[in-house]
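In the form predicted alone, a lone chain appears below as structure tokens.
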Amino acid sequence: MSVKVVILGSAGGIPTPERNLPSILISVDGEIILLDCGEGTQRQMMIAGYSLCKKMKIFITHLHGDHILGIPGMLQSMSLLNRVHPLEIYGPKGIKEFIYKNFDICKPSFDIIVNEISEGEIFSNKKIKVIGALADHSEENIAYSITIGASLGKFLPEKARELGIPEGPLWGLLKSGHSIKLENGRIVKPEEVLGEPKPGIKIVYSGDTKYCEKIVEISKEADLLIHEATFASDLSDRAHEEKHSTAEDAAKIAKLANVKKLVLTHISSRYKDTKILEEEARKIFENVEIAEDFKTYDFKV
């Protein structure tokens, strides 16, 4: 399975000539997950070579304009392109009102399913699992952990037969990770009849937040952490007052969570040269880089 993570927008607050407003695209076997949808996201997708008509889910971190104002334009463009697939949108309380109010000017010609969500498991299927955690920002912000291609391990029927487990519903329970109780009272755990589990690929996106322990928790062992770094350390007081992160804050989270790679995003327009952010983070966490629009990260599951 091929997984691509594309930075569509890496600016914070306002766009710059080099950076569009926040949006991250994850492509999984032709299906698209969007994390946030700043203004002009549909154009960024087109430039990156991704169709607006593919199966897609949008996960919004919070309801600040730079993270959501791309949705109306996206819906209008999709309608003009005769999109057929339903569009699923997930976000914190208030996202439904925002979407439906905009129907007066851009009512889509396809179905939209809007889900107001909070912490915990948000979505899962055979390929993808999305978990949310409340970050610490001035507006309710949901950070997302997306795990792709994980599995409990291949079911081993010969092991099940050795343990006297009759073929049927009990096998199904074990395959899905549930323990069972046999007629003789014995408890059989899934790991007794499953092969080696596959961890899959784990991608975490913070949205806007100050340093937050919950993001440390959902980022544990992530392959890629995309974390905001709006300020350098000389503006740490302002960062914490506005509930944003410095590059050092993001690096501390990456180190504590033992992630493989950290990408700093939501870059303030004050930083024409982003070396200061990268250098401050690297003092704490080595494998770090600054997000750049259209930079792509490839994974194989």
The other form holds:
2 protein chains.
Amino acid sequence: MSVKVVILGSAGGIPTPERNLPSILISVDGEIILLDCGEGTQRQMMIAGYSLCKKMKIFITHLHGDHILGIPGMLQSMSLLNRVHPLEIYGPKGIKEFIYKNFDICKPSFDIIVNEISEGEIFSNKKIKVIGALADHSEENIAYSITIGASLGKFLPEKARELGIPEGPLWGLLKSGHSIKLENGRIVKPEEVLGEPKPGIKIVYSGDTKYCEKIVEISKEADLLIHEATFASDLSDRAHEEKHSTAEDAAKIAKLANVKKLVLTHISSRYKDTKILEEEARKIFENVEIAEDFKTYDFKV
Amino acid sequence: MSVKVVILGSAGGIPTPERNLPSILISVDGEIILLDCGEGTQRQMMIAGYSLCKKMKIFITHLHGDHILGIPGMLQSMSLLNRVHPLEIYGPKGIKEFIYKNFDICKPSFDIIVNEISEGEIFSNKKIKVIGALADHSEENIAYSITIGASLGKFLPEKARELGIPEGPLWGLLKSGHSIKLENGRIVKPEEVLGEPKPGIKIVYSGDTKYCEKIVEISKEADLLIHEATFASDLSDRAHEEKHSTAEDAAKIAKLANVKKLVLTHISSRYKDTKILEEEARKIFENVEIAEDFKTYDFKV
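For comparison with the form predicted alone, kindly provide the form predicted together with a further copy of the same chain.
What follows is the whole complex; the chain from before opens it.
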């Protein structure tokens, strides 16, 4: 399975000539997961070579304009392009009202399912699992952990037979990760009859937040943590007052969560040169880089 | 006086990697007039080198999403940039509701004056005069004629004296373009005591419309007519059904109005190569070109 993570917009609240407003695209075997949808996201998608007509789910971190104002225009273009697939949108309370109140302008001609969600397990299918965590921002912000291609280990029939488990429904329960109880009262856990599980690829996106332990929790061992770093530490007072992170804050999260790679995004327009952010983070966490629009991270699962 | 006309977005209803959604900027000695404000316009302005904090008036042709969805994000950025100047927005009935219903998202911190207007004289000051004409689209669409730097001729005191007009309030009336009545009953028209008037620069923008005589009227002798040409004539049935123009329609308007230059815009995303549009129009009107994002037209008044 091929997974691509494309930074569509790496700006903070105000775009710059180089950085569009926040959005990150994850392509999983041609299906699209969009994390936030700032103004201009539809065009960034086109420039990056992704169609608006594919299967797609949008996860919104919070209801500040720079993270959602790309939705109405995207819906209008999808309609003009005769999109067929329904579109699923997930976001905090209030996302429904925002989307529905602009329906008269964007006139969507396909099904839209809007889900108001909070923390915990948000979505799960055979390929993808999405977990949300409430971060710490001036507006309710959900950080997302997306695990792709994780699976239980292969079922080992010989081990099941050794344990005296009769072939049939009990095997099915164990294969799907459930414990069972044998007639003799013994509990068999699935890991006793399954091979090595596949961890899949884990990608975490913070949205807007100040330093937040909950993001450490959902980022444990992530392959990629995309964390906001609106400011450098010379503006840490302002960052914390406005409930944003510094590059140092983001690096601490990456270190504590033992992630493989950290990408800093939501860069304030004041930083024409982002060295100060990168160097500050690197003192704490080595494998860090600054998000740039259209930078792509490839994974094989 | 220096006047620059910058195409910020030349796309039709759907953006392309090359064309942003509709917007045209006119800079008059540093003040800005924006015609339409499709999604992404604020960033196009930045790329073109124009600040969001300058004196600015926005004129909206109609309430289709591709012409207005850049407004909420622009208002948010203006607030974050601590804009001081009030912002004037003009557009057809419904523009107020659209702007106000997104205030909770974009939280403007400066004064916004929204004017719902129709055809006729819309705005006028010493430098700029804006006239609107109802065009012919599926949604009420106002085409705009903007005349910049026009002035009455210089007042000629010797002519006034010759006609026996006493120095005083009557001179003032004539200077400002009003006719007067002398004691002997004779009517004096201002042109009898004024030198050659300055025509200024006239720029006309159609918005979305099928072929419409009213646009001929407001475009008479214009220096620049920016007219929509969503399709070429091979799709004239579709164009007319959807109340859009072909390149040929736009060229006919330019010819009848005897404009100096025609620029075709609102180009459908189907035309990767725009030669077909340009050639079709040139058969009717020689001085035509296709709008491209960031193309600039300079005038001295």
